[in-house]
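Take a look at this one chain, the form predicted alone, written out in structure tokens.
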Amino acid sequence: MNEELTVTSERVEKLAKNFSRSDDFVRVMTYYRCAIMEIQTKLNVLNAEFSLQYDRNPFESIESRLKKPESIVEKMLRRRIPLTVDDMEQEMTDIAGIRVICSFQEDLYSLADLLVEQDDVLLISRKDYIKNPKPNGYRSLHLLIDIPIFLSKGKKHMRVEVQFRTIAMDFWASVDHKLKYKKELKDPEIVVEKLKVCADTLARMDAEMEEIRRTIDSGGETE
């Protein structure tokens, strides 16, 4: 096998160390951080306005992350993307990420729609894994957004992935992620099936909680 195409942890670590030290890489990652801050500010403003109008906050928490250099390099090598900062920006869409955790599914969609309706926000893609869950049961709404950041010498457009989940969806995804790192499972198919059942159960719970909230908002009573 060609050594240049072999993806090993040692090779990834070595390349990532050199790649992340370049001035271009440091600069672009700073731009991604700025883009995350821009979207977080927009979401916080919407949250404050929403709480005044409806007397409740649409989301529980916001988490953000930048992909680590090792993960970036590993993915670029695996996809045979040239290891340059320009190619990283053009080919990778998940370097900057924000996760918005909501109590209710309805608020999740409302918040996502309000965000993309803003004049300076460009929606690149929308993947609704809530209405169309992945085969393993994963549910979340993914938006890939183009957002401008304003610099001393002009503005630059950056891409950020924003994920919207309910508390239940986030709980399931977190547990599923942790279990993926478990080794030597005797019956992995059984575990996968049980996780799928749990995902479906949590989806029904989300729907029931939504119905309870609507009943309360309308002045009715739950049974």
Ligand code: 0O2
Second form
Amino acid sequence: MNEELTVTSERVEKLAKNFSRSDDFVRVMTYYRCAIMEIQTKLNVLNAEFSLQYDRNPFESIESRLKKPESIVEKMLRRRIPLTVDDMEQEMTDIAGIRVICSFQEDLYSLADLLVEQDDVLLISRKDYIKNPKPNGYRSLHLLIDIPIFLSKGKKHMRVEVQFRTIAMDFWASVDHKLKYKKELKDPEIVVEKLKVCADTLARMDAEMEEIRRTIDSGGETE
Ligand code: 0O2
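Moving from the form predicted alone, what structure would you give for the form predicted in complex with the named molecule?
Okay, now the whole complex, with that chain kicking things off.
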């Protein structure tokens, strides 16, 4: 067992326990939860309307999460961000996260565009790891969004990271995520290489499925 790592994670755990106990932390996390609800509602409305128009739902499922206090503290320490709730709000952009899983790549882009076009949604940044996959093969569209939540004493702007991906991209990312925590891998380089091949294969399958859908939508005629 790596002793240094154990000491570090113990320290993180202890700091996280104190940090997450404060009233300010609990209040801000509640605001992030509200921001997630706002975006989820917007996506559900778009899903319902889209299905009327095109006879299919653009997304299969939505997942959401608030970053755990341990992960927040670990990242803040790593990035040398002072451990205060104000600094957390200012510097951390992934406390609130939503993942939208779609069947087709085309729908994923349409949904993302429709979301950011809304009056009260402000797009802060857009990272397209589908057009520009990460070297390991990771694919997803990441939007960082500013959204107001309406509280009893006024309006508060919150930031939420929204990840859009297809079922195939999500399958790959979930397996990749799991493997990263497997420390007993015998040959990680080969694994990384094989995972990259899988990611590329899945991307080709996504493109083929999209092609099949287009053929069906156009009445079954092929070019
Ligand atoms: P979790 O557990 O999913 O929350 P930052 O987000 O600031 O640390 P960066 O590089 O700006 O750093 O963010 P990036 O890489 O654009 O997006 C980070 C999130 O994207 C990750 O969050 C993952 O959810 C996902 N992600 C990015 N790269 C990979 C990858 O190679 N494999 C997998 N499975 N997911 C990836 P967290 O907080 O790391 O993890």
